[in-house]
Each structure stands twice: as structure tokens, then as C-alpha cells.
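Quick heads-up: it's one chain on its own, the form predicted on its own, in C-alpha cells.
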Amino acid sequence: MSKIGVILGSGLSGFTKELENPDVIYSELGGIHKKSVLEGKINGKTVFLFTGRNHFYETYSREKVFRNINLAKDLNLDFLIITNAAGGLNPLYKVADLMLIKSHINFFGKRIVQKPVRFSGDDVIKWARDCAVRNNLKVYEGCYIASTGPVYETRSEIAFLKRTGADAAGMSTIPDLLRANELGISTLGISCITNRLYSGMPVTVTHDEVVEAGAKAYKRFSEYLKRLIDDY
């Protein structure tokens, strides 16, 4: 039986409600955010569910960077769902928008993995898109850009980052999308829009905001979750 595993972005650790007898399997405090593995059951299925992760702007240890990959590695996982909270650059995008992460542009300006590595194929692209349809679903496909923070973009980077074609943005997630592909982990990830980038937008952004935004979206991403849970 295949074992699934979902990396929880800021303001979703809320999905961690919908495991059935839930065991604490790892437990971190550190950061701003609280890194735990929990195993249970959703629908029937064993499920893992990760909460936090490393930044790059919180360590130089890419050890710690892939802590999450790793231990889905060392779980004998099949599939990673890799969520992340995200700006949303695309016009289209309004907050709880979900979105496929069809392609990235990686910012972080440094080497993540030892070795070219082969993004999501258009086949789990493809496969999520479809889950979403026949549930009556809406979720976008498009391009997610991260660098590394921790600061929230400016104007003046947002209006960059329009440029350069992508449709969300944020801090994290491709270091674990291709670790994950580098170790054979076939993945899928999920962008929540938190807060819409425009060149109006308020100033400042504040990680409560973010988290808060996330919470405000769980119904819909904890819906999508578990429909793609059970057709897996």
C-alpha cells in the first residue's frame, strides 16, 4: 500500500485535526515554526503529516533544510503533497486560491541538490487537476518563485517578479521539491495564497497575517487534501 506524506505551509497545520489516531513520531521546537511528523489515518490510508520546516534564512545547514525529505525518505514514503503559504502575483489569484505548482524559478541563488533532478511530470500535474474537476474544485496551475528571506517583497520586487512570468511567490518549498525528486519521492506541491503582491498593496506584511490568511483558506485546502488523499 502506498504511504503518503503532506508538508504542511504556514497557517495549514490546522489539517493535522483530520488524522485519526494521530502519533507524534518527531517533535522540534525552534524557529517560527513548530516542526513535528505525525502518522495516522485519513479516509483509511496511513497518512504522514509534517508541520514546519527549515528555511534557508534559518540555518546554513542544508541537514536541516532537508529534515522533512529526509525523514519522508527514511519512512519509506512513495508521495509528497508540499504545501507553502504564498504571495499571489498572478491578477487572476484572490486569497485561499489554491495552486498547482506547475514550474518554479528558484531565487535562492545557491545550489539546493548534488545533481540535475527532474521536476513534478505533467502526469501528477495532470492527475491533481482532475481530482479537482470531479469534486467541483477550483484550483489554478502556475509558475512559483521563492528566494530566500526572510523579509517580505517590496514594490519594487513585486513589480520585478510580475516580470519574470511567475504567479506566486514565496520562501520555501523548492529546496524540498527537488531533495525530493533527488532521493525518488514522486511529489506534487501546493501553493495557498495567503496575501495578493500588487504595486498598491499595504507596505508591509507581517507572518501572523500569513498564518492567519492560511486559516481562513482551510476549508478549501483541507477538502482538496483529503479528495486527493483518497484517490491516490
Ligand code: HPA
The other form holds:
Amino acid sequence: MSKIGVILGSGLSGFTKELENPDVIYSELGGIHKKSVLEGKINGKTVFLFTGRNHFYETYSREKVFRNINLAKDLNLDFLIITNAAGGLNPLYKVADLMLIKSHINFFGKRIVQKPVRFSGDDVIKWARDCAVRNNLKVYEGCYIASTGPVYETRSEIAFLKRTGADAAGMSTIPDLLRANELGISTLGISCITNRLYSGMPVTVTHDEVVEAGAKAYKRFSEYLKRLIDDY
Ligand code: HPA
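Rather than the form predicted on its own that you just supplied, could I have the structure of the form predicted in complex with ligand HPA?
After this comes the whole thing, all chains and molecules, with the earlier chain placed first.
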């Protein structure tokens, strides 16, 4: 039987309340985001939920940044849904929209994994798209760009990011996707748009705004996740 895990991004960890009979199997204090791994059931299916992750802006240690994925490997998970909060660069995107990560741009400016990995993932995207269509949920597909942060983008950086052609911007997930790929775990990346990024925007984004919007997006996000888990 396949074992599935979900990494919950900023503002999205409320999904843990959906778990029946949760067991805490890992917990770590410290850092900006509280980290834990819970095992439980959703609609009768065993699922592992990861809350919080280490970011490159907190540590230079790959060991720490890869912790969730290495734990997923130790738990013998074979499929990971990796979620994040992201700023929407695509002008069509609104707060609380969801985007399947069809491709990404690694803008961390560093080599992340040892082995050359190659993404295809088209079958997983097709599966996730079909699931959204069947359940009448609107889900975009696009390109995610991530840099180290933790500073949210300046107006000039936003103008620059828009020119890369990426649809959503964040500070995580690419290390997760690469590490999982290196370890042979199949993945699906999903961005939850917590704020819009556009040239000439009046103020920069704040972390509180991102967390609040994550909570607003919760209904659609949790419904889609449950459908995906059911379907897998
Ligand atoms: N930029 C970078 N990371 C983010 C953003 C953003 O606007 N929103 C949520 N994570």
C-alpha cells in the first residue's frame, strides 16, 4: 500500500485538525515555524502531516532544510504533497487561489542536491488536474520561483520576477522537491496564493498577512487536499 505525506506551508497547518486519531511522531522546537509530524487517518486512509519546515534563510545546513524529506524517507513514504504560501505574480491569480507547481525556477543561487535530478511529473499534474475538475475546484497550473528571503520582494524585485515568467513566488519547496526527487519519492507541489505581487504595489507584504490569508484559503485548500488523498 502506498504511503502518503503532506507538508503544510505557512498558515496551512490547520489541516492537522482533519486527522482522525492523530499521533505525534516527531516534534521539534525552535526556528520560526513549529515543526512536527503527525500520523493519523483521513477518510480511513493513513496520512502523515508535516507542519513547519526549515528554510535556507534560517540555516545554511542542508541537513536541517532536508529534515522533512529525510523523515519522509525514513517513514517509507512514496508520495508527498508539498504545499506552500506564495505571492501571486500572474495577474489572474487572487488571494486564496491554488496553483499546481508544474515547473519551477531555482533562484536560491546555490546547488541544492548532489545528484542531477530531472523533473517530469506530468502524470502527477494530470492526475491532480483531473481530480480538481471532477470535484469542480478551480486550480491553476504554473511556475513557482523561490529565493532565500526572508525579506519580501521590493517593487523592483517584483518587476524582475514578473519578467522571469514565473506565476508565483516564495521561499521554500524547491529544496523539498529536489531532495524528494533525489530520494525517489514522488511529489506534487501546490502553492496557495496568500497575496498578490504587482509592480507599483503600495506596501510590501508582511508575514502576518501571509498567515491570515492562508487561513482564508483554508476551505478550498483543505477540500482539495482531502479529495487528492482520497483519490491517491
Ligand atoms: N513573496 C515571497 N514569499 C512569499 C510571498 C511573497 O509575496 N507570499 C508568501 N510567501
